[in-house]
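Starting off, we have a lone chain in the form predicted on its own, written out as structure tokens.
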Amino acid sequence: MIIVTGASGFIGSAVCRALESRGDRVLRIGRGADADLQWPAIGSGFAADAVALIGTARAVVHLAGATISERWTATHKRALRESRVNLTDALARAVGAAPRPPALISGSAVGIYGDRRDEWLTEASAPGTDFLGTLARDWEAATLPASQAGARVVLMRTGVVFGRGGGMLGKLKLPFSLGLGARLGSGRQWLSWIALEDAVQFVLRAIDDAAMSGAYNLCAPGPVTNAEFTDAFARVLHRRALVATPAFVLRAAFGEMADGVLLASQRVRPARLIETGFPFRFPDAAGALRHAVAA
């Protein structure tokens, strides 16, 4: 049995389909009526019977978290921290309480590195000190109760996921299709990305491979600038993107989130994945975008 949180999300639903197609039984943790197991209230832990059930799993794949892609009000910042740090801590404690703790495959993000301009970043690079960098650092640290109890923990520092019907491309397809695609600010900021199919294959491999542990940059080996992405996505949709949205307009519309996400630059190298010989199905952005649109 594999337990999945965030199972109704863009990545989580694809992971569940892949697990079930290969014969795995999937149990979902969530807050909706369709969840097999409910999250505990913020600040509390899982009940004893839930802990016992979690302890029977082979692995727990933790993908839940509030979206970062909206204005960071004080209320939304609190929701981001609660959904990532607090819930991860509760889950890690439940995993660690099992007599034989299952593996914990837990989400993180390349945002942990902060805005680093043209610097190449690997898993050994220091975290950033901005809001997202601090949030992701604390998010990863919340898995410590599991690793300290002997569980194998894999941290997925995920880039922007390219896939059909959701994520960033799902939001951008309509405006780009209407010829309204535009680079953001200077367009020189780096975008580290991963195809949905490759992200799913990584999760399956992390579940199965007992040698995998620690942080992995879950992104393709070829990051692109925002300008390169904008041009490539427009071309795939047979459109042109000749304009730019100035940084001051983005800051006025989105506040701190504009600098933390839309204008931030993370030029990330998946060093540990490359070392393991991970077979990227889509190593280049143009191919991944064509597949996402045609799928």
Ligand SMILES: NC(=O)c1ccc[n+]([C@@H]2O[C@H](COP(=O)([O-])OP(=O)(O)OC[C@H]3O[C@@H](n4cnc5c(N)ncnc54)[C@H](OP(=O)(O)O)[C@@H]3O)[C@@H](O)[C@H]2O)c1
Given for the second form:
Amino acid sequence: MIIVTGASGFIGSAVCRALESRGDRVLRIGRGADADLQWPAIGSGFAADAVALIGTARAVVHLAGATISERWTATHKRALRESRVNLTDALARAVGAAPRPPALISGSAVGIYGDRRDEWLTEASAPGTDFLGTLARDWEAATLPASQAGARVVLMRTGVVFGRGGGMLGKLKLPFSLGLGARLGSGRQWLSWIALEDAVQFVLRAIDDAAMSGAYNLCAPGPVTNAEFTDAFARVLHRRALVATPAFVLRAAFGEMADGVLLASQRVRPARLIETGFPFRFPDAAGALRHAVAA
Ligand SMILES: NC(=O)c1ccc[n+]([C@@H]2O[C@H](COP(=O)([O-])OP(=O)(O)OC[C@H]3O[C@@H](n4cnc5c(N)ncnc54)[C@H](OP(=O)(O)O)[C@@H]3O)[C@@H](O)[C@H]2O)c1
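Could you give the coordinates for the form predicted in complex with the named molecule, as opposed to the form predicted on its own above?
Below, the chain from earlier opens the complete complex, with every other chain and molecule after it.
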């Protein structure tokens, strides 16, 4: 049995489909009525019977978290932190309590590196010190109760996921289709991305391969600048992109999130995936975008 959190989400639903189609039984932890197991209240752990159930899983894939792509009000910042740090801690403690702990495959993001302009970033690069960098560092550290108890922990430092029906492309498809797509600010910021299919294959591999542990940059080997992305996505949709949305407009509309996400630059190399010969199905952005639009 494989446990999945965030199973109703963009990545989680694709992971559940892939697991079920290869014959794995999936148990979903979430907030909705369709979840098999509910999260505990923030600040408390899972009840004893839930801990026992979690301990029987082969692996736990943890993809839950409040969205980063909306205005970061004080309330939303609290939700971002609680849904990542507190829930990861509760899950890691349950995993760590098992006599034979399941593997924990836990979400993180390339946002851990902060805004780093043109610097190439690998798994060995230091985290950023901005809000997202600190949040992602604490999110990863919350898995420690599992690794300290002997569980195999894989951290997925995920780039922007290109796929159909959700994520960034889900939000941008309509404006780009209407010819309203535009680069953001200077457009020189780097976007590290991965195709949804490759992200799902990574999760399956991380569940099965007992040799995998620690942090992995989960992105394709060819990051693109925001300007390159904008042109490529407009071309795939047979539209032209507008020149640019100025940074001050983004800051007025989205506040701190504009600098933290839309204008931030992460030029990430998936060094560990390259080292181990991960078979990327979509190594280049234009191909991944074409597939996401056509799929
Ligand atoms: N998509 C990307 O491009 C991308 C890039 C980098 C990192 N990531 C990370 O990968 C993970 C999955 O991404 P996704 O795109 O699949 O996200 P998503 O579609 O927004 O789904 C996330 C899931 O998390 C749960 N959730 C939402 N708000 C929550 C809250 N306040 N408390 C507890 N659970 C909450 C929901 O599941 P239930 O309603 O079932 O509880 C939701 O379906 C996230 O942690 C995200 O930060 C995603």
